[in-house]
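What follows is one chain in structure tokens, specifically the form predicted alone.
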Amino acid sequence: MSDVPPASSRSTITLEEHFVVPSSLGTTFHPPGLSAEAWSNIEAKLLDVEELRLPQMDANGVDMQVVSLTANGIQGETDPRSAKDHAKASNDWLAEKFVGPYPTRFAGFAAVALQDPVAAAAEAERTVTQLGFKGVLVNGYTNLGHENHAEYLDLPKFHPFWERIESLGVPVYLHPRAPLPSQRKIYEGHDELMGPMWAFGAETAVHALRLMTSGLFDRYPRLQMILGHMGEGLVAMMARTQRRFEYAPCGKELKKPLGQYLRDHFYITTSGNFHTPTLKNVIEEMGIDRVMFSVDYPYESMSEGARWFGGCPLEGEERLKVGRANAERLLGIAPK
């Protein structure tokens, strides 16, 4: 079969794509049962921009890249200080490597150390302000101290990051990372559940279930979020979880229904899910409008990626639309 995908599937711009600086080799997420060629060539292709990946882009019709530090990137880190340092040299990095010497092919996802969200809401600025970044991608939860304590997203120390995200414009890619060593008890004896397989969703589910629950975006209501791999089940599940927390809410009061929340403050990603009924029940619940084709590159073969959004039944502007339409006006990118 040709690696060229259909003419119909060119042009796209993708949102999950990721990186590593030198410095980080051997701290990513490695998913258990992998062997070591296969994680060889996939931190190869973390490092790399020209070689492999921008050749990749021209035979599957990817114009941009929105490229962001692979996980568990600076969440993992558990000094604050260390967190900030490596944050900012990983955006240098990016800039330096990926958006200066190439502005119409790559932008860029801050990392931002949230072990001091005042610092984190600094970092963002500097990278939309000053590097033209796009937003900020975070790899879940944030340790603190030692691995196995975790901060969410939704708890109240986090409103000065999020109040200058709101400021700022931009959203936040709520990308996925395993559960805390201490919390991973049901995947014992089966590794082959952690990782991109299971875990990652489920944890990353509940993370956005949190914000919403929280009323975050009662607080903040212009924040934007994504969500990848079709949104990580949440989805299909929303109609029962609304349900049930109408039966038993637990004290807590929110001004929409948790699905008005999903669509009116997350976009969905179809990155690394490339499944045509999946990618038509989200169009049906969220609305063409709010779902971006992406690969999750270098994890994913960004040609079966373009294969598969080629042969997708969209047709004209919905077509344009998930292809690179929406990602142009959620991250100001100017329309080709």
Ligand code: GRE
Given for the second form:
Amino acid sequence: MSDVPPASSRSTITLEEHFVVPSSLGTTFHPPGLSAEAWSNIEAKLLDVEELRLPQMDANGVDMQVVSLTANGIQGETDPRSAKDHAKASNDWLAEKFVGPYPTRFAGFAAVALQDPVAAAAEAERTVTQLGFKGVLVNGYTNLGHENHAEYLDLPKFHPFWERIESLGVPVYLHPRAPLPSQRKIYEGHDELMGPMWAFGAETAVHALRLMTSGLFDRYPRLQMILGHMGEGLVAMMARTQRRFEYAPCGKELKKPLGQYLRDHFYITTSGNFHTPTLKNVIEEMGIDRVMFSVDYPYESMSEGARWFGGCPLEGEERLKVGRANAERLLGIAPK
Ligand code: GRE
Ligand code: ZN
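Since the structure above is the form predicted alone, I would like to see how the form predicted together with the named molecule looks, so please show that one next.
Next comes the full complex, this chain leading.
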């Protein structure tokens, strides 16, 4: 097989693509089991713009990456003051190194310090209105005060953040992180399950369900979320999840059937899950307008993702939508 993807898959926009700013290296998640060499290779790619990333994009037909601070990023900070400073530093770095010099190749998702929801709302507004960012990426629950304290985004204290996001009209990418250190009993003796192999998706799927059953989308009916990895398992499970919620909603009252929130408020990307049967299922469940190609660079290979997308059975308008047009519409990027 040739290394070069076919022309039909070229000119894509990808949305789960990471960088790191030196001041956030301390809160970067190291996947268990990776050798020091593999990790330093990833770190070099996270830090880089011109030497590795742009040539890879050129070689693989990725027109534009929407770039975000890698996990756990700001969500892994325990001190609100430091979280706010690091969020600003990260966003300014992203604007200065990526978006400013290469406005047609890079766009940004902001990092925000949800340790202080009002400050997070203000930083979202600053980055969108002044730096031209396209939304916010949140790495799961937020620590506050302690590494074993988690705050999930359905809590009422986050309403000021969601209200601002809704009025800005930008999406929030809910990106994975590993479960709280105090809640890892089920993974004991199985470090291999802890990161992106399994725990990331399980953690993120429950977080997304908390947002749905909390009534967040009844309160803010224009909110739009993005989930990676073909939906973190939620798309496949939603029919059963909705059914069992109807049997026992435990006092939660929602305006719509549960699965409708998934279809009305979530976009799904293909990041790190380059599997055609799953893509077909996600398109069937979500509709062609809510599925977007992405890679998860540098944790995944851009060439592998591009080759898969180039060969998957999408034609014409459908290929255009998944490859870039849905992202253009959602993020307000002018069509090419
Ligand atoms: C990811 O973004 O998917 C990711 C990380 C850290 C380790 C592995 C991984 O953020 O896939
Ligand atoms: Zn990722």
